[in-house]
Amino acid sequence: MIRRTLGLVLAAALSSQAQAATEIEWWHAMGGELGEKVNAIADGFNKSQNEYLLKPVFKGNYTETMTAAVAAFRAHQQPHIVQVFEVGTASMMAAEGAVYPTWELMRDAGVTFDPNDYLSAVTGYYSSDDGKMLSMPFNSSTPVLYYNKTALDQVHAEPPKTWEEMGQVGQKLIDAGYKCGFTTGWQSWVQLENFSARHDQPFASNNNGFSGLDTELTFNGAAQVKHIDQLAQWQKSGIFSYGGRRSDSAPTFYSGECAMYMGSSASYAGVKNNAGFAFGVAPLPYWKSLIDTPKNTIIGGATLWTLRGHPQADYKGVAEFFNYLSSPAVQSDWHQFTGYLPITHAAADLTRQQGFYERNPGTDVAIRQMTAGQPSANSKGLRLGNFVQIRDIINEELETVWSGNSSAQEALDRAAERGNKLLRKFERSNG
């Protein structure tokens, strides 16, 4: 009876400590796996302090958070924080009314906090022109190319660090009885969007987008037609091979079907989990005809926008939730575990202290080659209105390339066109 009695006891001051405690609602995309770490993300916030009780909500895909969280916003029951991918940044910051920035929710919360401390390739993504953080990183990817050892040593090949090399290995790996030399996921993001970045190329006019909504699309250029005619060339001869939009062609790669894959960093795991081979991981090749030293890829993945619109106290436990998030423990153990990138310097410094990239050989070709230089207006990213729209129709228009039923040049010009079009009515929506 003492027992039941102190239990209850007990169980009713848990009770009132836990609805004592300020409630902060987290939004996010992250299934499965991911969101199993997101939920202990937000129990170790929570068992840290007492004060806020933050509540991570599982909403779909990215497309269907982001969507809710607009639904929301205008029913005035939106979330604390809502995760939107990179392509949305254009939007989020377009509902200027709606978001409460990153930088601005920490002073105004008063929690230390410095800029300097995260990655650069990574934050200057997510800030304003004067170099202001808009929303805080989470889970943050750049593409790299990974590739079977075992394939590359029966041709006697390094991994290709140019794209002349590519074609010479990817013929090598033909003649040998492979299927195909590489193939690629992501082909907007991989192909042209980093494709550009690296080659120091702009995507678009107005720094990519960066200084204005009058914003032209510019990924037609000489380069880009060379390069995507230059695919085309090989998906003929079986040196390259297109296999989807997104990640689809990914278990071609993992069957040994092709003996390279460039895909994101955050598929680390996936591949280390389906390849029953031995595999590396390379930076992106580069035209060593275009360019004689690569600039740094441009990111993938989310961010964690704070939305308006909650009592101003709330906010000091999100900006103590960031804070916490940031931390080079949680930061680590997070980008250890995904794949994804570290978003600060010391997760970075942790993870190498911890033997984490020895053990794990190529995990840190991600951020050697995102942090190899300053970025360049051409390489800083994209911040484009209607930027999912436009990926839609550079993906209809390139697997027209891919066919046979378009030049190269004629399928970049049509998806700039049509991109066009969905600029200029986001410009007259947000102007």
Second form
Amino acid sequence: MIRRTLGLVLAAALSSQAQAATEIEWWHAMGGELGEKVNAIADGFNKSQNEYLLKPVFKGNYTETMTAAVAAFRAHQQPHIVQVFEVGTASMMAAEGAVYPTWELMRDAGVTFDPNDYLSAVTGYYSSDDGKMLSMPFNSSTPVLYYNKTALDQVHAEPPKTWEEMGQVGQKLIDAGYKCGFTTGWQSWVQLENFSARHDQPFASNNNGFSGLDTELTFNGAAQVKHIDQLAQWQKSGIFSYGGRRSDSAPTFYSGECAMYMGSSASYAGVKNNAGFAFGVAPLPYWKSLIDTPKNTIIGGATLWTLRGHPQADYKGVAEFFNYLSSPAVQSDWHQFTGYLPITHAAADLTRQQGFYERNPGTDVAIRQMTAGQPSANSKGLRLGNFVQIRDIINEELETVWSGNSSAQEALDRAAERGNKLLRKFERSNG
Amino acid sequence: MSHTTLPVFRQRGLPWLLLLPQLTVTLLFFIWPAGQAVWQSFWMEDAFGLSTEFVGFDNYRQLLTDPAYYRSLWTTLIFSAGVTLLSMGLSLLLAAMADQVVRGARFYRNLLIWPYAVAPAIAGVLWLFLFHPTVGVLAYLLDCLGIDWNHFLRGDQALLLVVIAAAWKQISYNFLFFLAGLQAIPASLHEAAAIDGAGPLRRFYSITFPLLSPTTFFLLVVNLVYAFFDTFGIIHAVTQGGPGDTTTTLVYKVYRDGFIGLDLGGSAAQSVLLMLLVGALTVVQFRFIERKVQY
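And the form predicted in complex with its partner chain, for comparison with the form predicted on its own?
Zooming out: every chain and molecule, the one shown earlier first.
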């Protein structure tokens, strides 16, 4: 009771302070520990100046947050900033009247801003075709391979660099009595989207959708079919085991059932907390027969989009906040705490100087994998309308492969055909 | 034949006044949103509502040429039939047994009514935990019996699971009505039949079942409507429509396309078709099945 009264008094005190400052609302999808970290960042920003008061609001998962923001925009109740996951990018980009592009925001507010400070592998995903940054990167991750050191040592194997080696290591594990060699989370993201980028294969026409709305899906190409077909064969012998659409299969890695797991680099903390064995992190494998030097992987996660419709003065505050968020201290802290990628070169350097990567071996795999070489048109990212549903379709069709009901070619052809219909629909309603 | 005079209101306004609350609720929460859905189904627009285009029946045309829509329709029919049969069958069995319990009847009855108080999403999560391929107790037992249970991968198992969960949730409701129906049947009929030499099964088919038919018919309508509309929470919690689209019922598809896909026009067209479908189904039930009902 006393605590509640104190809380009320505190809230009243805060709100009276808030009246002096301009309020800026930030809708996000970070629950649990990440949510607390978001609040801490907002607190830090609020303490760093007294003109603006940033209010973070948790709105549920990514889909719910985006839907809420869209509905709010239609009702003219939108927040200043909304966190949108990468698959929502095309929808946000197409909403030209609703979105305030970051480069324009920073220019209008007169806040110093150099796009070159940011990792191009991250910003590429969120930039217009002529390279202008449209949203502010916040939490980006990329898939990596987690492996059970104990299990691999037991069969005298190194973590596989290529898919060819993966087959051999997997077979060794099965021969040694393991039920499952490796499993994957986020199959569309890891085994198709990133697979295509890493092997320099187009996922869709029009530079993966970057240069037009009349995009056609091309992920049913020979390379992808070969890969999915191989996974399906491995699924029969146990070298590969499918365990769900999101990160549902991670527990099979934690329990030691599967010796390797492909998932988001941001799962590092989760793996560390749950794995009761020595584990390591390795880059995502590639087919030696398809490419000599693999390309960079692409990202997942979310960025912050600014929505129009508020007084121009408010946007100065948004720009100031983005500036604060990109500062090396804030970024490197966020990166080290969450396992998300640092979005600026300075933050990565600071983290390295602090000796974080040495203390936590494997945490730098993601950033090295993302920044190796120049991104090609096929590894810059993906920009597809209705991508949320297209991913669902890919999930559905891949599941028919894992259950043995269709061949890789049939499933991917069907997925592309169904996905193309959604792209046409998007083209029509946004053209 | 005696003449009965119907009570008549003196003022013309009073009946309308008395009807007003109900009319307002209907208008506000049914007619208005339904009208909006019809209106919206003729438009195609982007998520933010920045550009809208009148497309006539295009949304409908797209739906009716989409194989996924027919798959979803088929799933819904199987799902609804499964839920209705399973939950009504079990409740009738339980009600018939509870009707004969003399000692502790109230205790049993309360236990059977209990699941009705559980929210759909929670019911879904309960069943999900029981059958979870990696941590579920029942999945483990099935595994011991040599049945490989993985409803994340196998569509038939996923559909079975949501049918069980949805039916379980509805058993209490059906049970209550069946029990009340059974208790309304005069014991003298059973006694007379017993004296004539009819066994318990014969008595059930010749006496109980026909006399229960109004209740059964009512429950049939209610259960079908429940399976069509009110099972969203369970499906969302247990399978989210997957694996593949094997548990994507029509209602779930409306949600998925409208709220996740932000395709409001297409989603509205689906709602309208769903509304027509359930309307037609109810008319059919009243026209053809009700004739066989003995009141």
